[in-house]
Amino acid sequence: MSLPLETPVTSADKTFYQLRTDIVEGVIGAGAKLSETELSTRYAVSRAVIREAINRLVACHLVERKANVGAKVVTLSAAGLVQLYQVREALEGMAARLAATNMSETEITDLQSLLQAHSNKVSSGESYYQEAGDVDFHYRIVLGSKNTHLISVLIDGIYHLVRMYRVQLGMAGPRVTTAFEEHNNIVRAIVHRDGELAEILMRRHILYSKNNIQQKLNSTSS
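Isolated chain model, in the form predicted alone, this chain only:
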């Protein structure tokens, strides 16, 4: 089963997706000021298209507007991380609990296959970097909850801000192996339809991830 994150419908969509990717992956740095003129040249589109893209980026929490400053990419901070991951821990824990009840056998099999593909990457020494969309373990779990409101908050709302922290400060070193094992344990709970355990394991996994990223933020700011 393939469930792409989004398919661009218009050239404006394409610009928005590219700009969002460049922010998440740090091509455009955290805290950077966004100039409509410069971006319109960079992406070869009109300023109106850039303005629309920036408005959409504000809605998904990657960009903020400030008086007398204009639009700028959000900064990655310890305080911002804590607040974001408090929400993520609660809601993704709920998603894992619901997924244990609501995912079909086919979806669970696909999730196991996804982890096997990730296992091959980890075994070969590659960074445990997950692309957006259906190749992202967490994205699959959220969709598996089958709760439209939860999906809206996690995918349409904070997903890409979470990815920004994960991509720029996340998977490296010993955390790669432990995170993968945590994913395996969550899937085992879902396979056994144990929603309570799936929620506990997911919440614990996200807490550990938050602690890992927080250490990196503290080391870069010291």
Contents of the next structure:
2 protein chains.
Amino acid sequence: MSLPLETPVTSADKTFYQLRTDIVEGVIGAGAKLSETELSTRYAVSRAVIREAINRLVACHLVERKANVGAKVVTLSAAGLVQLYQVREALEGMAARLAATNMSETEITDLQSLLQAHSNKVSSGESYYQEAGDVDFHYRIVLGSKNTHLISVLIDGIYHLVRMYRVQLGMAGPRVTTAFEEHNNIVRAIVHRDGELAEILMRRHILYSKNNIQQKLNSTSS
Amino acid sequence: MSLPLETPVTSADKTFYQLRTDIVEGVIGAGAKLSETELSTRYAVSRAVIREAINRLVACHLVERKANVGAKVVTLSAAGLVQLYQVREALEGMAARLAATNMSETEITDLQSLLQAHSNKVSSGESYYQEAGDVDFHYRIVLGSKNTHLISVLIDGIYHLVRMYRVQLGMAGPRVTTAFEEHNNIVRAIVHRDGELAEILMRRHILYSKNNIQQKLNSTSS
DNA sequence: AACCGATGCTTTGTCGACAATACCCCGTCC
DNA sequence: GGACGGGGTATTGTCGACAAAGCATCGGTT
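One more: the block was the form predicted alone; return the form predicted together with the DNA.
Next comes the full complex, this chain leading.
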């Protein structure tokens, strides 16, 4: 793995991470109500820490809360996924642009070797690539931007939502080989320190993914 | 005003809004420690609501908290402002692109009349434009995108940070007339439903602002 | 004299109980 | 018969107190 780096120190931290994975992974289904008392018994902690965890989940847009009523897991829609990918296109495009100028030489060589390793796996027929490899690649680009706000919005927020969408809507999808080629082109632009090109390629890459997903959604709904 | 629309219902809401304005407005200075006990007495509420308010401020990136140590207001830097404007460029550019296709006809005409009103004020010499007019314009574009994530990240998060930077670093700045022209061009692109052009113009508009601010920072620091 | 450890104090994290609000059910009235 | 109003219940919001962790001071040792 690249970097969880999220070390829970307090009890609220642990419950927050636990709840987040449970929600993203679908253990707690979409639209499910988060009863504070029930969760406090299930996780064997006070209601206060549950409340804090829920508030953080609200900040991540993973759950919604109405005052004096309660919190429930957000229900996802195809339109929401499209909106999410629009934001990804904008943010990760900028991340790629910045990464082209801000990544260190060692980071770039690491990125290249990472891609090379994925290439080997893809050519050997492993479809392992899709999940872990893809997120790893995008993580490195985002972190390479060295832009704090960009990093936090994407890694702490959007990526978890994307994962949740994947699980909810049952996207284990292919699109491996072409995506690999796109990744390769992006890295090449970064190697040449061409931020403008890197941004364009990254935006197209995410746009393609969006179209791919939309197409899949339409075919399943028809 | 366009839309605060943030109606505090619970006590923690009110405290959160109060604290946020106090921090953004500089009443609570940068780097200041937020003592929970002290704030609970100052605002005459329990420590629990103070904690919740602080947690929300942490989510907005207005304060930082270290476990078992405490929370303090973020200290701003020129580099941070540059990073913030990079994110603005990406997000608001996308917002303009989406607004070009998603804004209703009435929203567009309202936007035009708003700009016309500002034009009158500018030509009559009022420098009132800068603050209220500019934020109003950008708000409408962002809301016109109809993209939930875009709206929340910008309006609930980044714009408050930008305001805080303005206050902290003493930016009351001019750049009125040229900015108005840029706004006008963006609106024209939206009228023509040309999302691509609207994005380009918005990105340049924000880039100009960033350069303007950077230049001002360098001149003051030298 | 400087470094290390213990002790006490301050602040945060957590807990259980109380207050307030919303929902549900039922009775009554039109 | 339907709609409005009142009471009961369950859940959330708020509070004060206890537990734990960090920080400073002070004493001891090398």
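Positions refer to the first chain, counted from 1. Rigid core: the largest C-alpha set superposing within 1.5 Å between the two forms. As the structure is a prediction and not an experimental result, all values here were calculated from the model.
Taking the rigid core as fixed, one finds a CA shift for residue 154 smaller than 2 Å between the two forms. Comparing the forms between the two forms, the C-alpha position of residue 52 differs by 2 angstroms or more, with the core used for superposition.
When the rigid core is held fixed, the Cα atom of residue 188 travels less than 2 angstroms between the two forms.
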